[in-house]
Structure formats: C-alpha cells, structure tokens
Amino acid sequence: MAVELDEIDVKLLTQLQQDADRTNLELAELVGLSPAATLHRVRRLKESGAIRIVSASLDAAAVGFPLTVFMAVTTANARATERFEREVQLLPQVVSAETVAGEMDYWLTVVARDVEDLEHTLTRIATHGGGRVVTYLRLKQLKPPTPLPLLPSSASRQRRRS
C-alpha cells in the first residue's frame, strides 16, 4: 500500500532523489519547516519505507566498469530458477535484476571491467539456470534515471478519478 504523502513530503523527497547528500539544514531551508521537523518528517519516511536507502549514483565507467550489459534469462523450470536466483544473489557484476512478465523471465543490468569479465559472468548465468539468455550491449544511456513523479496523496487521488 502506498504511504500518504503531504506536499511537504514530497518536496522533501523530491530533493532528496536530486540529491541525497543535502544536510538537514538545507532540506529544512528548502521546504520550509525547522531542521528538527524536517528531521523528524525524513525518519517517518525512511521507517514507512518510502525512503529505502540512501546511496551514491556512480558513473560505471569513470569507476572502471566500461561496459553494461542488459540480460534477457529465461529459466526452464522451478529448479533452475531456484539454481538462478541464487547464483545472481552472488555475482557482483549483477547490478540490477528483476523478475518480468512476458517473453523472458528475468531483466539483469551487468557491469564489466572487459570482455573477459563479461563473458565470465555470462558463463556462469548460463550455467546456473539460465536456459536461454540474451544479451544487448548498452551502446549510450539516452536518459539516466529521474526522480519519480511524486504527487501529495490527496493529488493522486483526485487525478486517478478523473
């Protein structure tokens, strides 16, 4: 279930998704609220789960990891899943992996340092339950990831109905 959200809420996670590093003073100042109720409203929001984790976005190849890969997997069977999941859950090349309705199964983002490293961890999707696995090289990034659209609660509601 969704978590209510003022518009003060998501002012604060809208800065927030642009720039998780601002100081409680700053946030304070931007949306408008005492350092110890900004405080206070960014605690509510992490422990209602609406705020996860608060991480680095690094870029890949500044980092030495020049190239992404998207996987398209497919598993044959419950076993092979099982078999799978566990060996994604070790790969450290796996940055990103997600279960899909459709065609394939799963959606894996993989880093490399080189095709070396590449075609190792493809060997060991391969041989872990992927039955069938498609790769696609990520030639450019045409739009980076964006803050989520994020209205009050009320908002949404009122726009859904409508």
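Next, give the form predicted in complex with the DNA, keeping in mind that what was shown is the form predicted on its own.
Just this one chain is shown here; partners and other molecules are left out.
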C-alpha cells in the first residue's frame, strides 16, 4: 500500500495536485529534472497507485448546480442500510458518499439545480433507508482543496544522508 517517495516525488505530487494541466516539459523544469526522467517518474507514480486519477473539477454553480449540501445520515438496521446504499448509488445528485465512524454512519455530498431538486433528493434518501438525516447547506469554500502535506519517506531521507 505505502509508496516510497523521495524529495523529487514529493515535488512532483505537490505540483500535480495543484495543477495537472501542464506539459511534461514545464513539470520537468519545476522539479529540476530532465523531461525524460520526469516522464518516467510520473508514470511510476501513476502505476504505483500514488496518483489515483487526474480529473477536471468543475465550478458546480457555473454549470447549473448552485446548491451543494452535505448530509450526515444514519441507518437503523441491516435492511435499511442495504436500501440506502443502493439508493445512494442510483441518485446522480449524490456526487460522493463515504462511510464514517462516529455520531453518524454516512457522509454525502449532494448537488441540486434548485430547492425543488434538492427536496426531491432529500426525500428519496429519507424514504430509502435513511434514519436520522442532518443537512448542511454549503455557503462558501473557506479553504479550497490543498495538496497533502507530503514528506519524503524515511528510506529516502536516509539514502540522502549517506
């Protein structure tokens, strides 16, 4: 599971988390490596699973979804859980869902075109296995997704010392 990273891997991953829309040449210059070596490393990082996916993030409001709500949900029993998990997969307005441990059982992100659309999704969840449902309307992004605070693995730090 764990991937060994050296200083250059950390630089590459940090850059790619901020902006993956760069040529290999630009990336090579940013991390101080030759284009060929950079290409090789990025490929390795993808194959190793450190980079899971490269994707475009949209401005939800700009493309017709002015409302985003987060929902914490509990399910009462095994049967409700099964129904709920199926419903979450089916509803396209549920754009991500996580199982969590704590006061609630699930954490969902839901988008909506308007209040009516939102109400529809909430009702579907409430009537398909959802027990306690707490919703939070997203107001604004206080801290937009930041790169993970990566560090080189100890192995590469040791290697560097020798």
